[in-house]
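One chain follows as structure tokens, the form predicted alone.
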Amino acid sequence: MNIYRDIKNILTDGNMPEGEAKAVALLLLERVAGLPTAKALIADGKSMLCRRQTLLEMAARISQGEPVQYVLGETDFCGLTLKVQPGVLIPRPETEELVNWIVEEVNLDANLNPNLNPNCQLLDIGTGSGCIAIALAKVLKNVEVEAWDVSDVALDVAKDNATKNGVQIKVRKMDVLSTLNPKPSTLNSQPSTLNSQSSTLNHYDLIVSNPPYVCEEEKEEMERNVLEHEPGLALFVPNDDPLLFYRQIGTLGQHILKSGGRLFFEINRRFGKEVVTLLEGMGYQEVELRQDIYGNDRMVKAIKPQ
């Protein structure tokens, strides 16, 4: 009895495409049973009796739509292994591109280089699993990294992931939509002020955020495993205000970014030009829009004027 074939059959019976089922079966055998591909393909059920039932149960959960990352309890990101669980958004490959852009920017700018600027401070807003903050802390050795999230579950996972990957980050429970008083409603509104909770915030060299950006109306285009299992709090914005978080964080950056500081966003591919226009209207300079590996508008950088 071939365990690889049995897992693959469960997955394909759940309407998973053949190629994806093969890849997932091999991943389960590698992560759960420690088998490399060559051995996984020929492993028989008898030699794996102690793990066979676990593997088949995991395959069944995946076939019913549960994300494989939640079933495994972990995922890979920027060469790191990160814990993930329900209530925390699963990191995407596109976000790795954002991390790489930030590292590239820091390496090109001596003022941001933590080796030359030991007080360089970075803030990750809406950290989720901590993937961005931890990946950057791992590469930018001397940078001080702070991570915010409104979710207690996310903050606990981010703490665990930081410890697991040997980096120090400061995590803080913060609802970014409540950091300003009053909340900005339009570009032409009166200048906002920081509320009492935010008035003691440090001034940062870099702010990065992958905020909620999927419009509610886009739900019908999304995969079932995302809709039914990943946290809506980290995914969705109202149809009538798709730039909600970019406007709020951009306004906050006017208060807590240092002069010449950088703001980086991951964005909804539908609103690249709108985010650029928004940030330019707020007075940010050198606003740059980049595409991901699929050719979609996905990342924006802006600089606070000196």
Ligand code: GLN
The other form holds:
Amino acid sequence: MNIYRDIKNILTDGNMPEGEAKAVALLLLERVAGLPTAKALIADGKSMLCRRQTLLEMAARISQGEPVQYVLGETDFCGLTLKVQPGVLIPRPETEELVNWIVEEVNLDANLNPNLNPNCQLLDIGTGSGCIAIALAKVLKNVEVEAWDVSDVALDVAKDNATKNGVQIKVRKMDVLSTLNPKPSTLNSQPSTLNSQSSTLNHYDLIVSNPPYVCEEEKEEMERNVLEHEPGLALFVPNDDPLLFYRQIGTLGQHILKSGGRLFFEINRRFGKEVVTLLEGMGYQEVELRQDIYGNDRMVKAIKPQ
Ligand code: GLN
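Beyond the form predicted alone, can we have the form predicted together with this ligand?
Shown next: the complete complex, the earlier chain at its head.
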């Protein structure tokens, strides 16, 4: 009775490719039974009867299309273990790249100007599991991190993750789309004012966001396990307004970023140039577009003028 083989077979019977099934079987054995690969490969199901049933049930859920991370209830992000559950987006490796870029920039800045900004104010908009906010709070020195989300599930998970990882972040329920009056739109160019409860003028040194950016029309190309299990609220924007959140947060930044403060975004690879043009049109400077490791346009940085 080889438990590794049993798990792998359940997964391949559900049409998972062999290589992926091997990796997932090893991951389950490591996370659920604490077995390193060498032991996992030869573990006899009989000697671990109490976990065998759990492991086989987990394998069955995964083979039905549930994301591995939801089944395990956790995932790794920037070297941290974060709780994830349905209702929060599973952190992606691309987002780690965005965090790395921010860490690089903030540390460079601190080295160049050691006396400036002893307490850097950071805001993460649409925090989800809290991955960006928590990783930044963990790695950067002298920062105060605030995290917004519209979803109560996300706020609870983010709070839990901060505690689990020993960092303090200020978690706040906020719908970023209702922070300005009127809402900036593609149709009118009326100036918006800041909704008084939203935030404080010129308060933040840095705003980061990985907002919803997948167009409804892209659903056809998406994996079933994402579409059927991950929250649409965190993923989708209407086809006719793919830059909705970038326009909103860009405008908000004009009010709540300090001068010289920075915006960092994760973006849809289809709209790199459009996001750059939008931010430049709003008066942001040194707007920079970066690719992820797959060579796709994925991240943008912009600076609010002094
Ligand atoms: N990168 C995610 C995906 O491909 C989307 C994240 C987002 O919409 N912010 O599913």
